[in-house]
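Have a look below at one chain only, the form predicted on its own, in structure tokens format.
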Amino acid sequence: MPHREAAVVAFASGKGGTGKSFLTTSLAIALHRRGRRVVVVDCDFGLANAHLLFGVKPVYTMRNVLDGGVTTEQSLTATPHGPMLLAGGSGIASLCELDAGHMALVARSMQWLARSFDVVLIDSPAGLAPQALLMALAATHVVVVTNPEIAALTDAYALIKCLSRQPGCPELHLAVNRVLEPGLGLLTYERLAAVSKQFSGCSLHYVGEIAEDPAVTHRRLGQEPLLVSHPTCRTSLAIQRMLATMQQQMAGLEPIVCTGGGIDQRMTAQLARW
């Protein structure tokens, strides 16, 4: 049966500390302001931080869903700035230690979310663990978040190579965060795109750069998201430009009509390959 499914975008990184969660939550707020029903799924179950960036204290998290204590709908947390959140919480050792049965529960949760919202943004765990890759491969688009430094680029390429080798790999996009000079993000993209094309045979799409900004790095817990407190600062404007580019590259980030399998079936198919 044909069914409506949200645009599903996974934000992934080869290493921690690239600013992936900051971009995910900021873009969610920007999308909500454009009239979209948005949910953020924090899949870093061991070291979740999206709730901190939204300034909320979830009553339930994905852990409660995995334990069978609550439904996906009950586990959602409303944020003061519009998007809903399915928090990763803490106390689960790591996504890497979830078995196939748990991942099947995650797949069913993602199915419900994709049919209930316009846009699902997945804050994937950093790194190359199979379950982390699975969350990215279940999306329709993946935004790889990196920094211009060599260590981050090396890890970003490793992630791109791993994803591109999997059947049904989504379209891959690149966001460059913490850029010290204007234009360095584009230069970083061009270098990484050339290496990815030559050695992995995959294409990358550039969604933009975010400058290194003390307004971001010096923020404290409890402060409003930058997009709310400083909507016209350079970082907030860069986020708006990035969202506009993503919409151009990702069919407007509009829901689609699926005539085949949805996100749950994509996850199940990927699980069967591991």
Given for the second form:
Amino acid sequence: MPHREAAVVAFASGKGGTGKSFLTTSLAIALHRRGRRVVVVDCDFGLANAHLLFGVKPVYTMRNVLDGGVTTEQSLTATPHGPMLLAGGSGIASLCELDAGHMALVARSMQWLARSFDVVLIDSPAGLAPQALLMALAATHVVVVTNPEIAALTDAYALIKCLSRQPGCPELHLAVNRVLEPGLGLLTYERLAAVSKQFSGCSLHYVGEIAEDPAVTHRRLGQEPLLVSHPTCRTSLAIQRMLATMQQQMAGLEPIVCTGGGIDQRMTAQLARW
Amino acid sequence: MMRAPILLQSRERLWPVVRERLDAIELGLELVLDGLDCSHGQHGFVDGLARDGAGAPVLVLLAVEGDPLLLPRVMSAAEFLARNEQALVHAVPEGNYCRGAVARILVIGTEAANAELAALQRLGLRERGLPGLELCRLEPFRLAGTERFAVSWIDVAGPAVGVTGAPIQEPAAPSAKSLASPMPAAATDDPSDGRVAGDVRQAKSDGAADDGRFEELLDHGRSELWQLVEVLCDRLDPAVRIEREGLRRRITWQGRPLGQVVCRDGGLRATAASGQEHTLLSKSDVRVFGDQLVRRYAELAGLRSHCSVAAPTNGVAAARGSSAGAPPVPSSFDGNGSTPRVQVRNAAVSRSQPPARDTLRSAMVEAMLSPEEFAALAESQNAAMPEEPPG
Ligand SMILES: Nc1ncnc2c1ncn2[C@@H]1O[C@H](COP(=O)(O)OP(=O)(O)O)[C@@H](O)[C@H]1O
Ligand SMILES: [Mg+2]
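Same protein, different condition: the form predicted on its own was shown, now please give the form predicted together with its partner chain.
Let's see the whole complex now, leading with the same chain.
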């Protein structure tokens, strides 16, 4: 039965701290303002912090879903800025070590979310853990978030190389965050794209750069997201531009019609390779 | 043309068939010795002394049609067990019995012996003291030209199950296991066409006599591990079932086997659908077995074809469209691996498995950067930030 499913974008990175959560939550707010029903899924199970960036205190998290205590719908937290959040179980060590059975449950949750929202944004776990690869491979698009430094770059490339070799790998996009001077993002992209093409034979799409902005780093807990408090500042405008580029590259981020299996089947297919 | 039933009614014809197939009747049951005389005389004749998967002695008796001695024989066997249960450990060293394991009596009959089985059932129900009496009935039938037999267990602790005439329980669908394990040619009793016979097990009802033994035999640690397996199955899919069958727990999804766990000598032996075996000693063993269950589940859900679409960079369209179900590959755990048919099936299973390297974990290893890749990225870094000293 053909059915409609949300565009599912996974924000991934080879190493932590590149700004995945910042970008995911900011883009979610921007998308909501464009009239889309958006949900953010915090899959950074070890270091979940999307709820902090949204300024909410979730009653339920992914952990409750995995324990079978609540349904996916019950587990959602409404944020003051529009998007819904399925919070990650922050600081719960056991969740860092998800097994295939857990991921099968995550797959069912994702299916429900994809059928209930227009856009699903996944704040992926950092690194190359199986669950990170699984989330990325199940998405319709992957945005690899990197910084221009060599350490972030090599980790981003490792992720790209790894993902691109997997059957069923979605389109790969690159966002460069925390750039110190304008244009450095594009340069970083060009080099990374060249190396990816040369050594791994894969293409990357550039979604844009965000400057290093002390206003982001120095935000205090409970403060509104930058996009809300300073919608016209340089960083907020860059976020808006990034969203526009993503929409261009990702079929408008419109829901897709699935003739075969949806996200749960894509996840289950990858689970066969756990 | 009338075909002779494979299980002829004489003890001489039936016993050779049954003694070869004890393991198919109850997993882990093996014959130790034929012909035990436990009370000096015709009342004391027991067809075979066996050892079950838990290391307990089992006195096996055949029930054949019109056998007036069956009842006294069973009574004699029960008395013998009551007297000598623990002494058997020493008296029959070839049995390799476990000290403290509870002995029992297993009576095996065919449909022709329904009246005898029913009488025994009544006896078992009345004589609560009769230690561990178990009854089962073999029912031969033909499938795809081969003779099979179904095993149905007769409840001696509750209401009658299928002992009066027509079977009350529907025979279970042939399991992949039984289809994949044709009866050894030597055991066939249908010389007219030389075809081999297998068996189909009918899962015991939840209330059946020894189903709780699996859990009882586990010590605290093993019991926790088994509970972990149960939780895992529960999580996987509501359609995943754990079928209780004596000392075996078969894990199935929509009737198709994902794996099984057997309690053997107080330990837990898990077998994945691929045939890979694990002794479950720790949580990480359970995790490894669980991963294989999930993988099998994903395969059976018809999803492997999706993964086999090689699409390095632009696989979205190709991969998204394919959800066609790969034909389920029958698995063959505990099948008799020596027959060519089974080997073919095993080969089919291994073909459907990802090669050892093709897993998400192996992909992580492949992500290691080569010196050339690293140099190319570092070079680009220097080009992007020419002011930085090269490092
Ligand atoms: N453009 C930026 N400018 C300055 N600081 C940033 C920027 N983007 C992210 N940060 C900071 O970097 C840190 C890591 O960001 P976060 O989004 O949590 O990364 P991740 O989710 O990838 O681990 C946070 O302290 C955040 O405030
Ligand atoms: Mg984060």
